[in-house]
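Starting off, we have a lone chain in the form predicted alone, written out as structure tokens.
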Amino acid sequence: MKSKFTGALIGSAVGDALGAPVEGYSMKKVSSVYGEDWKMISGRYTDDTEMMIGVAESLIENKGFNGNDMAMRFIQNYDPRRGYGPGSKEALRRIGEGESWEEASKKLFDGKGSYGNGAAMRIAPVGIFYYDDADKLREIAYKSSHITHSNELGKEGAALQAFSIALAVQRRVKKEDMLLELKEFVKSEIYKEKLRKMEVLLEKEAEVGKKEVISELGNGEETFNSVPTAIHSFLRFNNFKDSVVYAVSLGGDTDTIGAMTGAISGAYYGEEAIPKEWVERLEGGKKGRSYIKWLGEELYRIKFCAD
């Protein structure tokens, strides 16, 4: 169970340092790059995972969420050169000013809030501290996404995202059965047809191509456009590594797709399944792999371990 914990949260590192060299990029361009090696560019994460610490740092200190807590650590932790999103860098800059984290991202996008990846990317923490508990889950899924993304559909897929690291966790659930209990946990009617496209795919399997994918689950940077692709990459191959290489291959948003998928794949096969070389070129650092690693360790331990 523990190295299901640091799993997800090394393999949404990984994932999303994988995919940070070809972001933006098409299909194909992704492939001239990576070619057939798929060997780990740089290790450098961006602000996916930056903001996927601050929230294990945040579930860590009060054993659980605090909003007002989790909004300052994103603060204290901002890089500019992470890569954050406009929507991300405006609600943090409000909250800065000292609006209140219920209140600043409301503002954005004409009152409507963001329905961008930007809270799924970061939810994996979440997944695994609330796997036990679907409720509490979506609980503290909308309201860890609402410091950044008010927006129902951010917030619905940010919990889809977290609900998939929790049936990865649980041993109860075998991998064939995680698209039934998906389908019976999403409200949103947007990811309810997606998930039954994906459905579709993966029956199919064989004869369906990335292209197809890309069309009928999105490559893009809205929620709904991201969270479907990564759930079906990782249901799609029986290993992390194929499952993170297919994610970041359909190219668009890659570093956050292979994030994604990655925090699956790593809750579901524990971090020995990472490959190692991709670990070992992860940043180090202060906030580093090894930091990552001891985040997971830490969830853990309050989970199941403090008095």
Contents of the next structure:
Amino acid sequence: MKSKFTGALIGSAVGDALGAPVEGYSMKKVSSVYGEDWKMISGRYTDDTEMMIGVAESLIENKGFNGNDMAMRFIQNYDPRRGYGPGSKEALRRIGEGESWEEASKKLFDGKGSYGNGAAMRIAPVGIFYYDDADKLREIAYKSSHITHSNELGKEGAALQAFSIALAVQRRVKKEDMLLELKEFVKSEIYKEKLRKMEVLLEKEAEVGKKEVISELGNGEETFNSVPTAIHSFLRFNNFKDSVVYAVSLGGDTDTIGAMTGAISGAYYGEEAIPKEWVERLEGGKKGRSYIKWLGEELYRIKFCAD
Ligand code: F2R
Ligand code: MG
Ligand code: MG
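What's the form predicted together with ADP-ribosyl-L-arginine (F2R) like, now that we've got the form predicted alone?
Up next: the whole complex, starting with the chain shown before.
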């Protein structure tokens, strides 16, 4: 179980770092950069991991969710060189200037709030910490998303990603039956429709090309065009490396779809299944790979060992 907790967080960071140098590239351009060997290029992670670290730090410090604390950690950790989305940047700026975390994100996108994937990309700590309680998981996924993403689709996508990680931790259901559970869990029609399309794609697996996957599920920055793609990338293969390579190879929002696929796969297969050469190449330093592993261990300790 500890290896699943650390695997989800390290898997997310590794997927982010693998996808980062090719974010926004077409499928063809990604292939021209990585070729056949998929060596990690720089190992530097992006906003996906920086925010995921903030979520984990806050859950650990508060032994659960505290909205103000989590928002402040996002602000303290914020490094613009990590490449943040405009909506998240604006929400954090507003909170930094004194608006409450409950209100700031509601002002974005003409009052509709963001449905970008910035809440889902950082959700791995919620998925592992609340893996055994679907209602609590949904509640905390919504609340932690709301700090930057108030649109229902942004929150629901983050909850769907968290629940996929939770199922991967549990291994209660066989991989083949995960789609059924996800369909029962998810509330909005747009995600239900994507899960139905995914079922068809998985059934005719061998004949399905990447172009069809992109056109049916998407590879963009919107939560509904990236969370289903990450789930598909996980379900389609039987090991961590193939899933994450496939996710990044689709092009588009590669760091984020890589991070979300890596989180589900790391939770399912455990830390040991993540290629060592990728983990060793992942950036070190104060909040680098050792720290990310420690965050996973702390979440495990609080969940299972603390008084
Ligand atoms: N920001 C980037 N990548 C671009 C720069 C990377 C470059 N390599 C660099 O280093 O500079 N990536 C990161 O942003 C994505 C997550 O974005 P987030 O946090 O959700 O931001 P935002 O702005 O809220 O949403 C993203 C876009 O989605 C569209 N959108 C969202 N809600 C909308 C609404 N209600 N109506 C219309 N459009 C909406 C907008 O286009 C948003 O800008 C990740 O990829 C992360 O890696
Ligand atoms: Mg990013
Ligand atoms: Mg991205």
